[in-house]
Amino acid sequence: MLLQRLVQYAETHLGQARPFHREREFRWRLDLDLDGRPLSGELAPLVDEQRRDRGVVLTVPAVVRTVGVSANLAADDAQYVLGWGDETTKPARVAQCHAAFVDLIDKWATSDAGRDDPVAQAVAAFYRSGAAADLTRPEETTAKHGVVIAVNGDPACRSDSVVQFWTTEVTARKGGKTGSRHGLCLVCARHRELVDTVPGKVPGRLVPGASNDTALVSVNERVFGYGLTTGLEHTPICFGCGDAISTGLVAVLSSPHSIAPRGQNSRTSWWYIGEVDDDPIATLDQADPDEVTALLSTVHTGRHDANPPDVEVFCSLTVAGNIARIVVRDWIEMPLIELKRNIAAWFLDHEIAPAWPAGRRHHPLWKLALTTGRWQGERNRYAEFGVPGEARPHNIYPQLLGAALRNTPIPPAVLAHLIGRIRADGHLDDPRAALLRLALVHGKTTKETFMPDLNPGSADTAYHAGRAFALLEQIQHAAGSGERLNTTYGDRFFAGAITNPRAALVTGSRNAKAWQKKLRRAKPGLANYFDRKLDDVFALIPEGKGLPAAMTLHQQAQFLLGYHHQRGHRATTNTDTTAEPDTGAPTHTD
């Protein structure tokens, strides 16, 4: 189905693209007149206006070549077009490449398609005249620099006769050593001439992890083929589909609907089939509050058709590279309406009360992935993707994206890693709390209730232990009247309390008497408020079970959620009229 969708994408998005053509960067242009005479004794430089150190990208005839000599038509490396080598090439091979290019030009000019084409005749006349040897070579030219031949100002490869000639040439090259063969194409299900190798490749820059240009379908070694054979003998693909697979894949991976975060080992691209006005993936990655509200309202109001027609389809492809091969890490095809439901569930499951009134209740997917990295307290931000020491799972982004699109659980390793980072960093903020809740809820069937806001009715002891820890932290801060302490209660006990809250809470309760005594002298109302809150929270810890001395990973997550909720409740819901005004007490983790 993936190959069929790529062919369909090429047909619908690329229109009448020339067969067996691909984009390539060119640094130089050789200008000829219609008689095949050079317009100048030098090549004209081609410079990208946006990137002055790069050449111009043109779509030219091109097929895959590996170690063998294989010329492309009217536009190729300098070693092919003009026989110019450099210190990295061998003179004998450069001569072989140039001879192959000249032979191909002559073949084009004498073919049925090119015999009456003045452009083909002009290029052939140039080489027959020997004028190539008289051109002055720019010092900076290398053997791999692209050179395109132009006749009367237009690239020769755009001549009308090129498509017919080049299609015949590629068919002869890629039909296999035993000659052309016909059969049933597994992509289009038609009886057509079949390729021995796919004629196009995907540029390595589009596939993270690839060190060369890559191929999606390739059997170039016997160990990869059925019955120890090479070529696509047992994977029948016709020439039209083989070309469309490559061009469609390049277009998909280079489209605006493509994400490859730095430091992550894959690229994810997506597209829609049918008339689609919005882009739910953009909502997922931006979490604009208005768009999220609109998306969730469609779920709450039930405006979705329970059995919608299967017309609009969402497709997503995640790939990685291994030298010159493409690894398909994920392929998703589903009705668009199902995708919207899954994304709505994603936002519902990670909704979290913010620690401060101005905070957000939903967060972009990339931000959730970012929070799994190291917190740089001195810079007040997370380590960027791909930087040394980021301490982030190398595939966290595609893991979260896959869970969002499919509505599947977050891998358990993500929760373990996140809690480990919170302990190591001593930092818990809104996005990390949202990811904690997401890891506990998303895609799971459980009787437990994980509320986005403070849940005083929770029966989980670890949850209330986290709440108590947050209150003790706030009491010390309030007693200090904002003065900066060298080491706070949170600094000393936060990391340990996540796994063993008993010792931290016992010590905190003992110290709280002194903090309350100090606070009561300055703000008696606030001290009474904290007394009641602390008693209420400790009363919610079931009698007999006491405080947990060592907690499971699930309980650690509950402790952190209770801690975050209590902080958010203090900051956003100060409705107790008997309490002192909110001091806006920050904690060591803010």
Second form
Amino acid sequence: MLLQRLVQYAETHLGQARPFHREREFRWRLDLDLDGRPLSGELAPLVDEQRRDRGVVLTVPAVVRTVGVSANLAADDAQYVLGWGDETTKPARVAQCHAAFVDLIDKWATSDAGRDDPVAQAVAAFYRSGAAADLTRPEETTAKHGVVIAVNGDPACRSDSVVQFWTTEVTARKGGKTGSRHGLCLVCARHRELVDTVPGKVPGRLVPGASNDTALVSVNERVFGYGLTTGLEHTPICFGCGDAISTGLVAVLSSPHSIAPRGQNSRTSWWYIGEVDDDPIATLDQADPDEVTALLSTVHTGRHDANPPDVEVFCSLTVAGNIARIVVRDWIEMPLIELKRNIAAWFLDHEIAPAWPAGRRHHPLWKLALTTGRWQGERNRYAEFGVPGEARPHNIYPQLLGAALRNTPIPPAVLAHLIGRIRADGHLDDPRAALLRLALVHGKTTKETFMPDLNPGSADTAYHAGRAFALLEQIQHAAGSGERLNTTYGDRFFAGAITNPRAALVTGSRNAKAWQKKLRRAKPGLANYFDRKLDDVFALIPEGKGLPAAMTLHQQAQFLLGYHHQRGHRATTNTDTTAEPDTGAPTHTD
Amino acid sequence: MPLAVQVWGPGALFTRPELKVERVSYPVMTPSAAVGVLESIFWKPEMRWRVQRIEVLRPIRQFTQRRNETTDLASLADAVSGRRRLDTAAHRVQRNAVCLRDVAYRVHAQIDLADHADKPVAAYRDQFRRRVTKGRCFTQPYLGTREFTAYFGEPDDQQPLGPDHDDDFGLMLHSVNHGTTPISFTWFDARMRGGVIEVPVHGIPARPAGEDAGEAELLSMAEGGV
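Rather than the form predicted alone that you just supplied, could I have the structure of the form predicted together with the partner chain?
Zooming out: every chain and molecule, the one shown earlier first.
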């Protein structure tokens, strides 16, 4: 249904768009009067007011051309409109392009549609008079600069006769070598004139990974087609749908409802069918606390279920480029209420106690994706998307987005990568802890409970080992009274403790005696508190066989969750003013 | 009672014709793929399979894969001539596919006999049932493409997806006619209701014999009962 939805999008969002027209940038305008005489001896420059170095974007008649010579009507490259080449072009080809353009204008002026059109006659008269050769060429013009012809101040391609003539022309060009075929269109299920190739392409800048302008439906190699054929012989699509597919796809991919983080290999765009006021995907990607609360309450009060069934539909398309072809990585079409339920589940599954009282319990999806990259401690931030050395999976964003939209598990490779990064960076913060919990819980049917807050009743030994590690780190920090150490207990043992906490806990317990002795002199109350806590936690770790020598990925995640929860627990419940934020690594920056 | 066989497998790819270069699968099995499975289990020149209904037994789930393929492929005529040499490495092309994961279908079909059939239809039906019971097949059936092996067996009591899974899939491939030049296809308006897709007897031809055939008539033809 993807193609049908794209056509539907084009019809509802773009209205009565002119068929086989595309947007393109123009640098120059050639002004003519109704007799076809140039208003001046040179071209008028067109400059975008926002970006002074760019031209003006206009919607003009255009069809895809790859390597062949194929003129567009009344607005095209300088080499087509005026026969102006540059050092990158061959004179013979430029002459060929210009001749094709002039022929097309003549064809327009003598067609049924253009015969009575004064604009078409004026443009044709200009070329017949040979005035094109007398125009002064601006120095900066290149062969590929767009030139639009205007008659009496209006672009000639906006003339009334253009649509009829241009549709006939494109039909003849795109109907294939044997002329257009008549048959059943796969998209609209009507018997219409069928295209041989889909008119229109998607600009490469909209499709990550594309090295050229791209097409969604294209059979340009024998092995791609049924029975070793090229062209759309066995993929019947009519002209109207073919054009709407391209315009709809460009509109979808360039809409504000589109995400393509730099360095990630895909672009995800989405839209809604029906009357939709809110945008759950924006909530997913921004995690505004008020919006999350509203979403969770909407889904769980059953308000939607009490009403008649929802008719709103959510559509999401994830694409990537493969040279000049569009790869559909994912296509989702689901009722809006199902999407809301899935996103609510996403927020519930990654809710996490913040390390500090002011922290957030829910995190934006982009932030979760960002945290899988390298932590740059000296800059106190994560490496940006797409920068060298980001150490981030190239498809992490679409993976997380897909899991959120479909309520499916996070791939185990994400958890393995995340834990690897936490070990390497020595950094665990709220979003990373949220992603850890998400990887353990989301989309899975398990009897195991993973609480967002500290869970002293957990049956998992690794979880309590993490808690013990956090306590030992806190004791050393409190005993130090803010003095800066070159290497803290955490610095030294954190990475190793994630895979094998035994050695770290044994050493920590031994050192804790000295730390507690020091702390007891300054703050006896705090020392007693740590004594009790440490005893409670170690009691939950059976002596000897409690901790395996090498922990599984699942246990490592539990260790880190216990560590994070214990730190957050102290920060939110202990009102002792001496309990200042940890300064040693692992850091807590959010 | 139509004949029924249950097929399942870890993956499937029923390629949509409009997205067949960077392949995207239909969400469910197509009738032509079902015919392929049935013919690989049992086929005789005297009979033709007619799929009536496809029940979807497991939720529709997807996965993607990307792999290296080649654009240098010999046609049958080239292969027969024996002079054509292939250069796979020089014609490497990478292609993506959105496939289906963990699928199971129950296919209901009828046997249509040709004029020269010399046995009653019951004989062919019994032969088919015996082969399904014993798990015998002429070639290993597959789910859309040969990479995705289909396992098959007698139908059990597993229920199709419930009414929450109603969906419209647009025009779907109904059948391929190899008797025309070039080969031609027929299509039908595929709709899943309660996890069941009813397949009409005839698909909509790509080019109607009479150009004056009304669109409404054609559509109703594809939506008609079995």
